[in-house]
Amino acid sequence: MIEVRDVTRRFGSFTALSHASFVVRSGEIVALLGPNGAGKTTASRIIAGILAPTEGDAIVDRISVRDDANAVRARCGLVTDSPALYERMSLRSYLTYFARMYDVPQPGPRIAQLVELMGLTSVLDRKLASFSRGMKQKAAIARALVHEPPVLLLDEPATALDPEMTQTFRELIVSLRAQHRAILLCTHDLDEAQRISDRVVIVDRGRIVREGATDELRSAGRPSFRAELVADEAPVRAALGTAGVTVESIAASNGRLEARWSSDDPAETNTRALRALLDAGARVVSLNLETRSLEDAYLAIIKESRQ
């Protein structure tokens, strides 16, 4: 549904995006992650047909942004972190205006559905200038969805939303994925990305540095393990040292010890570790693989890309 093909975007001598390529399929949420200034917003605006690529192309619903940017815009719903609204309009007039622009038949029921979802029914006839920042963000989300676009481009969409509305919006995004929409989520909220994204694209300094399934990126790297023990620290350290296991940390927690280590060969290392611990008289309550968070994976990938 979205295909970014070797896209470069320059602003004078500054290259905001360099030879970027990735795909967002129908029925998929892809999180585009990166530091401030990495090129995320530039990428989303090129896909939306707002910025023209200097080189390369973006294809949306089989339409090239170079060939027909207007047709691409009609197929996208864009939400930014700081929406520019027509503040002299009421919310009803604002949504009706965009519904008619997109040739939405009988926009009234669609608008009523969206404002109820966003919790804005009671302010439907108030001017947008009187809205709080969070209410304006909700209005922008409703505007992006009014024509039921097949592609959603979400650039920090939960900015200024309260926790309850953030959860509602998260559930909405997931439901839209189930309707076979292609969704690109640009966010700094890595916990949010971990919860809902199917794949992750990481961009740094204008270049794609890693792409993959969310779970695959989290599980990549050297496997780490946590053992919960009933034992004293000194014999545990001695036993693991004898087994050739490099202990990364040992800490007391709730009357038990938690020992952590990593291994490139878990079957061999963990077998030795368990045998040594049992021989030392330690009671092993559990031994678990520790899955790193998306935040940990992201930070490691950014650090690696800059070495």
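The structure displayed is predicted, hence computed values, not measured ones. Under this definition, the rigid core comprises the largest set of C-alpha atoms superposing within 1.5 Å between the forms. Positions refer to the first chain, counted from 1. What changes on going to the form predicted in complex with its partner chain:
The rigid-core alignment places the CA of residue 170 less than 2 Å apart between these two forms.
The Cα shift for residue 151 between these two forms, taken after rigid core superposition, is smaller than 2 angstroms. Once both forms are fitted on their rigid core, the CA atom of residue 136 lies 2 Å or more apart between these two forms.
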Contents of the next structure:
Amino acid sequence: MIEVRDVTRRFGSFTALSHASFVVRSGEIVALLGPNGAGKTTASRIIAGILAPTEGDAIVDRISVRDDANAVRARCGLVTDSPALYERMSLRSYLTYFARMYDVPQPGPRIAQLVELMGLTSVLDRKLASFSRGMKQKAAIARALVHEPPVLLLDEPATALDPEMTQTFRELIVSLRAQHRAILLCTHDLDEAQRISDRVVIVDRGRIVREGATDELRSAGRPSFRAELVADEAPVRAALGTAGVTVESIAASNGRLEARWSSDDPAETNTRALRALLDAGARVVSLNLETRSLEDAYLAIIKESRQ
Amino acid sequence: MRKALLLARREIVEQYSDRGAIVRALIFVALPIALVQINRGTGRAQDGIILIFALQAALLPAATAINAAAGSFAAEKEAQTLVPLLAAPIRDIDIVAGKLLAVLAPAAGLSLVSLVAFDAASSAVYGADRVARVLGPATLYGLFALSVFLILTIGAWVMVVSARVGSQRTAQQIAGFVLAGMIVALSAIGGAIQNLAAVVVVGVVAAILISDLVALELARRLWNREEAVARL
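The form predicted in complex with its partner chain is what I want next, because the block you gave corresponds to the form predicted on its own; please supply it.
Following is the full complex, with the preceding chain placed first.
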């Protein structure tokens, strides 16, 4: 489990992270979202025990980075956007080297297990320089897992991976969650975050601006509704206006009309809207609650935080 | 310390997995033998000249430390391989010690081989008795110790340079100035030995030792995780 407690990190006069607090529980994937330079990498490096917080503390597996950063490092696996491998080494030597750095008592069986998981068994004795980008990233993940860390920190791990490799990588992360690891995924790939994360923490300009379950964030704000109608635009607009419904948009699509509105009191507003539409002679094909994509929610939250 | 040794071993294997590094090392071993062969005809070579050749045999291999140190630190920054290393449970002091050892051990080993090769070659050409008189055990140990101190100086100062620059090329270029300083120091020692000015020899050795201490302390401060990560 990761617990970030009121962490601030300054580099000279620049504040990279300001009073950040959030939690990642075991068996949970939390996406740390934010634009470039928002403080995501700083947060992951503080949790990994590489950077000390200027203020506050980060607790990893009940150990404070301030009290014992080395013990924290031993409990974290870190994957960055660049595989960062010693390319003159073979995969076997590379993983053995890091296994020894992490005090793994019997590296052999663990390495065999990992390369099988990653589909790299056939290239175990090949030089890392000959690997493709995707294979290198898999080797980096194997390195991060070699000591079976309870905490996994993934900082833009899928950058430059092709769609097939990204899919494989995603499945791997989800399987690691099933092994009760706490996983922090720092990314600006909202699609990836939406697909696999349980919760989202949004950071902007070093400050955490929103935190919550992925579904909660997507449905945050006024609920929005979409009615699909067989009708003309003018009477529909007039009917909804008369019923006091704040229409966001009306557009023709595939020979039908789509009307969108939002409301804080859906039961009252939708009843009035439907009654007005039926009275105006419109035929209602469907009425649905619109779910925002995480991207829409993210953009709205970032915009709101900057106002 | 076990992790420092592990790190040093990996770095040494990495350095010498490059054929160019092996060729450079062989040149340094061959150079003193070549000097003796070139001066073969001058059977009456002065004792002072034998001592200067021995000094060159001991100290020239120290130059290999420049490339090794620049590659070890700046190249690792450039390739971003420092991040996984810094994320591993290894103390800052073990990282610095391991990297210094990776610079020191091969260059010192090369210096020893070069000195032994020179001793053998010069004994064959100038006569074993004469060479044994000029290069007694104390002199040979002294020359070897001097080369170790010089390698430490080079390694530590190049580490300091590497901490400040972003690329291996820049580190190597700046390290060239270190090499120039080393040549000046070598000339001073050579001149002092020839003129038997013991005070100057002691002065130069003392300067190298002070430089070692200053550079090692600077390197220790610059290569703690905080500093290293902040500069990535």
